[in-house]
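Next up: a single chain in structure tokens, the form predicted alone.
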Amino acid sequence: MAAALCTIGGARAGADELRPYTVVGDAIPAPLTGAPGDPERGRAIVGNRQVGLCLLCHTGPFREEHFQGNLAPDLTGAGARASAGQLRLRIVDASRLNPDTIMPPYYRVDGLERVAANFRGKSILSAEQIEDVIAFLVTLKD
């Protein structure tokens, strides 16, 4: 499959410009930060209803979290079903795989509609946060 280089401008609050990445097939094989993330921080982001908002749509192995969503795939076993690169592309911009997805692009700022003024030009998660989430999701093997 063809590789695509994505250089995206814009910045998160308090962060540098979004880092370029390369899409190969259905994945972004290389970490956005050049280094793996921290799975404990990633679990905290996934479970945080003010940061990642993952559990608004997803359910998973989070017994302590009530009212998990059922609009999106269960995160249980995510690390067994997809590679780190595949998970990365789905979090960065799932619409590259499915233009009709309801999953927001967590690391894209261009071409978005109906974005509140104070969030325009800012990604939902930083590159470091995305790598932390990936590091956690790949641990979910069952």
Given for the second form:
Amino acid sequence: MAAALCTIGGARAGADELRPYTVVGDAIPAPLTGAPGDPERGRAIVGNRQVGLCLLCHTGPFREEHFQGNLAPDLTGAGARASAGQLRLRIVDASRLNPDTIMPPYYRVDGLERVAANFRGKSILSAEQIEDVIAFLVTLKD
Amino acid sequence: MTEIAFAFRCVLSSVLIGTTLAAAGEIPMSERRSGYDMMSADTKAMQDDDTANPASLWVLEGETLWSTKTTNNKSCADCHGDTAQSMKGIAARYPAFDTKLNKPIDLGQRINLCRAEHQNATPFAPESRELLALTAFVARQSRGSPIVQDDPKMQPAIAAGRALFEQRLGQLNLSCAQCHDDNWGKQLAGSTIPQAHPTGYPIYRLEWQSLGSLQRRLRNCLFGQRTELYAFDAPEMIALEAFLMWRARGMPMDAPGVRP
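Requested next: the structure of the form predicted in complex with the partner chain (the form predicted alone having been shown above).
What follows is the whole complex; the chain from before opens it.
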């Protein structure tokens, strides 16, 4: 991964303000928010089919969820395979790592086509929600 | 609920020169499978038995409407006679190019044109019970008929449909092709991703508890991607229908189908 160093100001007129972040190599090392994420809330987001949508594609350590997807790697052990910063870039905009990825860009509002009116200008998850998800994913050590 | 959420990115499909060009990831003809083929034995049995297939209610209602005279004292049957003869294979050829309107139309639009032009009657609303009933009755006559999409005048619509199919759309930035060409057979949560061949439309969808058109099914996927929906009968919808039928050319119709 070429050591890209760039800053994205998500602010577009009319769009909900996205906070700027800095990509270093294959990671976003700094949290998007001042307050640390909450792993419990993160787990709930990942498990929720209307909010995180993760289990549509991924399987993960969720015994209580019966229908999990198999389009994407198992999230079990995700926190052992990647650092918090690497996970952050993956969630924020996985297309920066793999342009052909099917994983949706959770913190991007530009470069999208024909977004439904109720979602237009909004990222899939908020900065706080992303930090919650990362706080949960880093606990998945094995 | 399998109202899946997804998205696409703005890789505008490069200019389409013709629909004979195979795109990467396209399913080889020999590996094509209908939604019916991928269903559970129970759901197949429900579809195959007319007394168990809930769509039969619409077919029966359609049969009645077929021979109902309108204000100008004309029924569909007065012009078309015995459906088993006159309508065999017709649904398998739609969308088709209407030379009078100079554009492609789907079967529902064709039925509504007949109402307006030949029956002096008001067209039925999209997804109305009557339109679904007549469409189901007509489509039933094509069971087993191979899908045909070979009119050169349809090429622009097919090409436009292919471009839409391959374009990433919506907040989730997903294209139809990413699921239906690249990941068919896999599980999207509880749903097996089919190849998206429109062999069975209109379908009785168990999740809807109702009959619905191909356009309604397409809107479900667009909604899942969080894409701004196209209006019923919008050129984009007809183009997608035309491309999907072309993609399924040669496959036998099994309408009216039952689908999960």
